[in-house]
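A lone chain, given as structure tokens: the form predicted on its own.
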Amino acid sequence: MTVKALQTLTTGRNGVGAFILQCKKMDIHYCDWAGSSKGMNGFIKSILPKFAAANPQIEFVVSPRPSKHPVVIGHYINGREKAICVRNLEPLQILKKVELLRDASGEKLRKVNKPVQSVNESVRGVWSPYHGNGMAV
């Protein structure tokens, strides 16, 4: 008797083993005396070159804007904008928010009714510890 092997393709489901980062350019405007943008000017030259150096997926446009509070503009991949106003932020804050933007899927907030989405619905049903065995309470 001999074995025979299945030929099965494998098929990604629900986005598993490939990733796309949504944030594609970030736009960081500034003011060169501004008060405000002191905490900008700080991140533009000591911790951006290395955030870009670390991320090179997206595209970092700097420039001025005088007499303007300093702001960072995320542009992501389905067509959407998200713009966070840093003005008077320390350089370590400004890098928070720069993550932030960057680990957002630039989709509208809204709410959520269930926290998995799936192609394949789970067949177990929610678990809870009083099925099963009868745990005393």
The other form holds:
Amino acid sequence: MTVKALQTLTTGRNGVGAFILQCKKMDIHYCDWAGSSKGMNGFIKSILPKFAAANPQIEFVVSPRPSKHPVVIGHYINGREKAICVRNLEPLQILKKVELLRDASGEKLRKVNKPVQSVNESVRGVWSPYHGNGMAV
Amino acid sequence: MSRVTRLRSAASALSTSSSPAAAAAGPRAAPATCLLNGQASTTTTRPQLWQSRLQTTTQQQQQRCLSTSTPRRETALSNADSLEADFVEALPPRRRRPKVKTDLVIPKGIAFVTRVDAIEDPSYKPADSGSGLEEIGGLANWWDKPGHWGPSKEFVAFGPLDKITEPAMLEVLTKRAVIEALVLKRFAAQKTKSRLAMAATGDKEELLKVVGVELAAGEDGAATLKEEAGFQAVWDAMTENLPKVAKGEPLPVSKPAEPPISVTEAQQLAVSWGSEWKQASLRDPVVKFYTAKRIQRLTGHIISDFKMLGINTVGNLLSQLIKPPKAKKLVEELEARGQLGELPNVRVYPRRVTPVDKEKMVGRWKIITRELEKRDLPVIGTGGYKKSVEMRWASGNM
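Return one more block: the form predicted in complex with its partner chain, after the form predicted on its own shown previously.
Below is the entire complex, every chain and molecule, led by the chain shown above.
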């Protein structure tokens, strides 16, 4: 009886065929009164219209949060979310943070040691003792 | 200087001849005390002293002071009093300061109060301490008190402190400023009159006369009056009610006045003019500067040099002056701009998105409400229920 490998479904390889941005939604919170939101207010007024037009895959929700520091919260398709406090930052600095959230995968941050990562179990397949020429003991 | 040396000698004579207590008791003989500065009015003994006629008395006194025997107290006291009186009378009259013409309220020099021991009212009881007593007079904070500054020392701003922001009114006053600037440039040779006209605000009649003249772009595009006769007519209107100033006199300073027409009248005028006159060029720096100065006087708007560089037409000038009121909230400003509202992937909320709002968005709030009411639990808030005790026990917090 030959050993058969378990039949697996195709795994998604994002970007091989179509690319789906992992960030699906961004909450943008600001305060009308507080000075720490000055940069954020400027960002919403001047930079957000262009950024939102350039990234139609992402839903942007702008709402005030009185007496709180400004925050950008990114929601990802894996169900996770990332929040960045942008208090006292300039509009262009906030743009950097928003780009970071857009480009993030939503996964937890992990240390990457290997230069190559793969989702394949093995290129050569599963090893079997009953196959091949066998080994002389 | 001579007065000081003489006082010094008198003081030394007094202090050696009498005890400190007697010296302190000396001025008590006077019925009244001078509070600020005393001034000797009698000059009868002064010549005598100067002519050494009183020398014998002084010498006798000094001899007594130098003797080893202690002087009798009463005699020394009476001698000290008389000496002091003599010296006070013998003081040369103070040099009078020249009177200064001013409208400032200057504190008066001398004030007298009755001495405590001269008060005859039997019910009078001297206070033991100064706390709680009413303070009368004094020079503390004199210049901070109202009414002590004369009207000439008050600050008079060139333009009104409250800027005019009504668009129609600004349009009317800008047209007036440009017309007057053109006319002032034409009649700049009449220096006094043009300077006075530059600072005048004028009445309603004058304003209507000035803005009634048609302003248009000339052949080269520069702003000018449509009819040549308009220059003289406007100049006459501007100089009709000017105050008369003699040569060498400083020009009078007047406070800026309110615009003489109402906002409704200004709106009617602005509509009747159309917008052609706004195309006229203001490239001539003299006209531009005169216009800016007139605008400051009439409206209170100060146009900075940097902005002045970018103003080339009357329309540019109006766009600098007429600004929509600043939005209080960011949402209002975003609505006014209208950029974010056009994008399909952007939602802007005017107020905080609460957890209840989030539930409503996904249509879960009705179910939550129904289920909470079924269990007789509060829909919003805790309803007086606290966190479960078991949770606290489980976490180890007793």
